[in-house]
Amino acid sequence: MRLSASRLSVERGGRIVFADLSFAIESGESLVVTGRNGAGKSTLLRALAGLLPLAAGEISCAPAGEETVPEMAHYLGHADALKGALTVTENLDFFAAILGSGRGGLPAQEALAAFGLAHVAALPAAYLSAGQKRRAALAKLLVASRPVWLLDEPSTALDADSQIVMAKIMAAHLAGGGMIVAATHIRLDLAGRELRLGRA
């Protein structure tokens, strides 16, 4: 599986954010990108989760099947996104029905283990704390199986041991032929290519 962006050009509020810009990664492969604050990180990772259209260029992955690449993504963003009123539990069964359970997902509670967070699984998401809440956002990656992970600033909030956890899932997914795009300010412990934005 080879996916490929050619040419990438988008605006926001007037304003061109980055133009004329093509990478391309392989299964197994992840792509870190990094950049000073408004070079467009973000927006890149919202174009390729379709969140964001394209003023010129291609996103495309290969071999071509009847699914589109958001249709094949995991897109994690700065917002930890859950329910506060819902468990965790609920939270992630809830994510699992509308991303595709049947696609070889984790059930919640071995996806929240993963995360060492099996002890509030029965817990309203509001009583979590910061980095909890994001140990659960990522724990949405394991709940449907999709071979595309967009990831903004994974390690937020994340403590020394709970990076650890996470380097070790993304280097799982990558060793079964996942691929990730994760856009940071400090280093992952993740092996891949990078892609700098904002040269100039």
Contents of the next structure:
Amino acid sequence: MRLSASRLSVERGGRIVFADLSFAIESGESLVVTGRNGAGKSTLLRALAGLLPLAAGEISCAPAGEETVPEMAHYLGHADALKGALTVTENLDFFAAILGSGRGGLPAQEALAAFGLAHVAALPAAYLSAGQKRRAALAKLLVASRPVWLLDEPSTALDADSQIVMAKIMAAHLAGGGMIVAATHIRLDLAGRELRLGRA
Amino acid sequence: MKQTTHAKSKSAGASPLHALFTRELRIGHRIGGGASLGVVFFLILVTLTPFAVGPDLALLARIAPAMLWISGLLATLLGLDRLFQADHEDGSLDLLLTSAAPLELIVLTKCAAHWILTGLPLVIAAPFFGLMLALPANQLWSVTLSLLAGTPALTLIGAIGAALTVSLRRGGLLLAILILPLCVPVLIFGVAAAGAAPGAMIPFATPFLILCALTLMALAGAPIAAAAALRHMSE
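The form predicted in complex with the partner chain, contrasted with the form predicted on its own above:
Full complex below, order starting with the chain above.
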């Protein structure tokens, strides 16, 4: 599978955030998007996830299937999308159902165990710490299997051990033929290419 | 116990809309507020009426259908601004937008859950509150039936406003200003149906059927409009 973006430009509030941006990644490849604050890293990820309209350009996937790119992608933004009133397991079961696309995924318990959260599975999400919430949000990557991961600052609030776990899970995803586009300031141990966004 | 919860999660995994529906009901149930607060607000509005117009039972009975409908309308508006805003703030809306399920059906599912949490309790409470306004017994059923047929339309039309104001921090007032004029037809035919007593000049069926038609129109149009608004406003 190949995900390609050609000559993308995105405008926000009449201002061009970036223009004429092209790249392509193949199955098993990753792309690390870097750049200073406000360079458009989050904007690029949101545009890839179909959450922002494109001013110009095209995002396509080959071979073309029935699914659109957003339906094949996990978008992990700054917000954790957890409902405080629901338990962690209920949150993950909901993620699995709403994001599921017939590719299956791990049961919530196993996904939580992978991120070391098995002991808080029955707690309401409101009681978790920031890092635990982040890990619960990351666990959604596992409960519903989608080939493209769009990760916006995935390591925010994670401690050193969790960052190692995260790196392992990302490596496993790539080894399984997935793709990762990650925006970050911190070095992720990904072997893939780097896309540096500068001034548009 | 563990097995049953597991089986439940599996069945929820089968359908995204079913999972969304149960999630909405669960959140509404756990946080509370929604259903009970709406009914209490409804009760307070109805209770205030005799203080405002005086203890004239004949007058109260005459204006009771209108008062119940206006109170129902305001109580319906109460929680609507949070319909999509809560999901927008915590990032869940991004999940809903990247789901394989069509956004229109997601909107419809959220509206259905919202109506069960806020509209249905009003319908159930209406006959009791009608008694407080000296509504004749033979009109209680027409008020209740008209609210049952009309409040879904209010929720659905309100969903358009909720989608338009999704990214505004204080969108509640703007929502009311946007939505209340659109609710006028529902209010007119709702009150007309509610005020119809057996043997009275206005038959019950005519305004009631138009009210049903308005609800069906809202059912067909509002999810599409709200979904389009969400796609544009959620940036």
